[in-house]
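Coming up is one lone chain in structure tokens, specifically the form predicted alone.
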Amino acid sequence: MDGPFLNVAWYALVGALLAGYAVLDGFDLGVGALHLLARRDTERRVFLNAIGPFWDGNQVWLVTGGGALFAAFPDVYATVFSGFYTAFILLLFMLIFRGVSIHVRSLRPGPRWRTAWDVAFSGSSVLGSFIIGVAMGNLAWGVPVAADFSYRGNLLHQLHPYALLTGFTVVALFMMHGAIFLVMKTDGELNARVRGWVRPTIIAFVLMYVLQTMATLLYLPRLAEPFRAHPWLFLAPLASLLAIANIPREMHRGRELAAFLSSSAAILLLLLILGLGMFPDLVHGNGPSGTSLTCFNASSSPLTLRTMMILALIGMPLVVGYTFHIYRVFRGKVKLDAMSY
């Protein structure tokens, strides 16, 4: 394995880890965003127990992706985590609040106590999703990077219209993803009401997706250049459209699992499109220096990348296998018992 191959391989692997996080934690963030729509305390407990076996394991993918970024592309890690420090600290607090809310909201029976933690859980889920989208929007739009790879912006620079639009798009996407997951995990009257939430969330996401696509083509034409240069890459956007179109089709047929897999595929394909459009940039620079951080100029040494690749080839099958096992063990509808949240 030579240097350039390893650089591209780690570009793809870091992207795959973060995409895995988006798919897996995306649905429980979406469930959190929908949490306050539940009418009764029992229904909210069902929502919490639907994601209960999975939410903490899902976040491991984010930690692993961040660790891989640190080891494979340390300059990118340093620039991004220092430049987006305020946003990432806020995201960290949102993830902490979500975990605390899940564990403590049912420790006391009082309605004021539980409502307060329900609001904290739902609000942190929405804001966490929004921050993730804003970060993605900034990476696509570009950030001011100096020749020494240092960040030359501030929080206000990160809150431009394209980044905010991306944030709202991600919130809509995760809410759709979470609504489909809840349909799989609930039954009875609650299932019928949750099923009614899927269509509005699909419509909201499709509208945001259209706006996002139009804004990208209008203001970021460079992201479409790889597709013009290599027309076969248009298979990825085509596949994403088919995956999105298949979601309401599968829901109409009552095949919730197929709809959830289509929603997951849509997330993966949308991130693939972003990765293809940005390649080889990990952080596109739009500052006066014209400097961008790529998988070639911001990577670790070939020896480090090679050693890490060996470890990844050993560890990734274990992580994927464990994740598959957990989802298989806890498949089926949620039933509340004495051990439930």
Second form
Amino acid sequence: MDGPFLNVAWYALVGALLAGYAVLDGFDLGVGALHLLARRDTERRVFLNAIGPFWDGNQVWLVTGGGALFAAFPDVYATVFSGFYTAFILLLFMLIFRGVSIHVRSLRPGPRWRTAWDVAFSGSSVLGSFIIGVAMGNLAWGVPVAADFSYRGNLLHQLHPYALLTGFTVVALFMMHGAIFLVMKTDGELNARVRGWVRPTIIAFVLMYVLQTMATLLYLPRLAEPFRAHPWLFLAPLASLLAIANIPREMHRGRELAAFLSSSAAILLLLLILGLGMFPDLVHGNGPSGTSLTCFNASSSPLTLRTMMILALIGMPLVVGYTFHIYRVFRGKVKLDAMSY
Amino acid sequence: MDLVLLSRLQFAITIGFHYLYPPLSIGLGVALVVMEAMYLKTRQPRYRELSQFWVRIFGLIFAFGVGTGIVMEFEFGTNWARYSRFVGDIFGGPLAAEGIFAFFLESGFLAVLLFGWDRVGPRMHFFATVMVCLGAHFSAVWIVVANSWMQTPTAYRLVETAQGTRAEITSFWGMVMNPSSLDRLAHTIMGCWQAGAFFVVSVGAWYLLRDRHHFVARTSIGVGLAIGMVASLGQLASGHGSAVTVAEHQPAKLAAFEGIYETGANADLTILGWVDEKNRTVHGIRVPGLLSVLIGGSRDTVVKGLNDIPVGDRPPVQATFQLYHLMVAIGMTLIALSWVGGLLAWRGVLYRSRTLLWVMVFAVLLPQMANQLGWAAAEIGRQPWIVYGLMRTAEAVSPTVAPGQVLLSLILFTVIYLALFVVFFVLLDQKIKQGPHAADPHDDAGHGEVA
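Okay, that was the form predicted alone. Show me the form predicted together with the partner chain next.
Below is the entire complex, every chain and molecule, led by the chain shown above.
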């Protein structure tokens, strides 16, 4: 493994960790966004217990993605998190509230207690997804970076229309993903109602997706450059379109797992397209310095990249293995028992 | 206000609150492994009930630990950007490894631990418990390795880049096995075991005082005291080892721990005292020459004093001294409590003495205090350095973050963490009062509209 190859491999690996986060935490964030649509107490408990065994492990993909970013691209870690200070502190608060509310919501019987935590859970899920989207939108749009890699914008810069649009797209995407997941985990009358939510969320997501694509092609043509230069890369957008189109098809046939996998594939492919379009930039700079943080100029030393790649190659297959096993253990419809949330 | 001070305060508050939970989950994890092993061996339902009771409490602690823990993963970037750029090549590795080898393991198998009772067999459930416990320990390993490198940096070289100087690693294992890693790791983990041990003992003692749940109470006390006996001696050994390493690699910190100003042999160990910073001396009860003996095995061992350390390189002496001495005093108390308690429990006296049981109820606070105090002593004693001898704390903050932003987040963190701590405390209290045979707590919820 030589230098430049490792930098590219780490670009892909950090991307894979964040994509893993989007696919996995995506559905439980989506469940959170839909949570208040369930009116009855038991229904809300079913929702919480649908994601109960998974959400915590799902969130680790973000934490590990952050750690991997720190290890492989410390300058990106430093620039992004200090640059988007207020947004990320807010995201951290959302993640804290979310985890706590999932766990404590059903520990006391009072309706006011439960409603308060329901609102906290749902609100933090929506706002958390939105902030993640806004951050992605900013990275795609580009941010002002000085030659010393420090961020030169402010909070208002981060709230421009393209970033907000990306925020809404991510919320819609996760809601669709979460609704399909809930169809797999519920039964009876609740299942019938949840099934009814899938269509509107698909429509909302597809509208956002079209808008997002139009805005990207109009305002960020550089993201399309790699696809013009290497036409075979167009297979990725094509595949994403097929994956999205396949979701209503599988739902219609009553194959929820296939629909969920299609939705997961769509998320992975959309992030792949973003990654291909941005390569080699991790933070695209649009400031006067002309500096961008790339996987080459903002990386750790070759020794660190190599050592950490070896550790990741040992560790991640194990993680994927037992995560798959744990998902299998908890497959099927939710049944509430004494140990449930 | 000053950006450096605000950033330090925020880090201290966020890590301080966070560190209430991981020691409990690490220590309770060990107790759970023991209890579930008892169930696996005897297959008696009452051991299953015992394990389930503690698993429920474990879940609560874990949820708060995870919530406050995510902050720590990102706070180096948000508030310590210069530090992150300077040491990322070295410090980022352990943090990534913590995610890959510890957090995934812990949170993945936690699902089986909490919700898998009827979905997997007892053996698989026990395996999950062991994995959660192991994952919790691995997370301690990587974070203590990372912190130890900040205390005793090795296996690095300074490299000039287009954006300034940074430290790059020369050997990954050299970094992992830096001089203070092993002792500090042992010291931290034993501290966590003590926290978990005295927690289960405390709850058990309270049940006996209330004349409830005798089996759960006695088993918890027995398991807790056994772990506590091992851990308290481990603390003595690892604490000693740590002090020797500090003497060798961080002389300014040792001098502040003991309030030593004059360099020389035959240095005294102070048991209890007050540093007179103006007159450069310590008033208190001291054992002549003992520090030299403990550090180097003989009275002739020379201990470096603060007078020989430039003023700008000295940590705050009084704070470091007091935090350290309080920690040591609590550590000694815990040795006594564990062993006397263990002996009396073995003779059956403990279970009948209300006074002793009340002592055990409140002893739960001691390891928590010692863990916080010790951590603070280690970090304040490293000042003014963030990486000892390499980078000063004042140079490490995020230059693009405004003090006002940090002030706001600091206030929010403080308010939210305090509120969450109250919620945690109320729920913990409720779970303990419900006890092991609690009916399904959801039963009384009704099934009506909630919104």
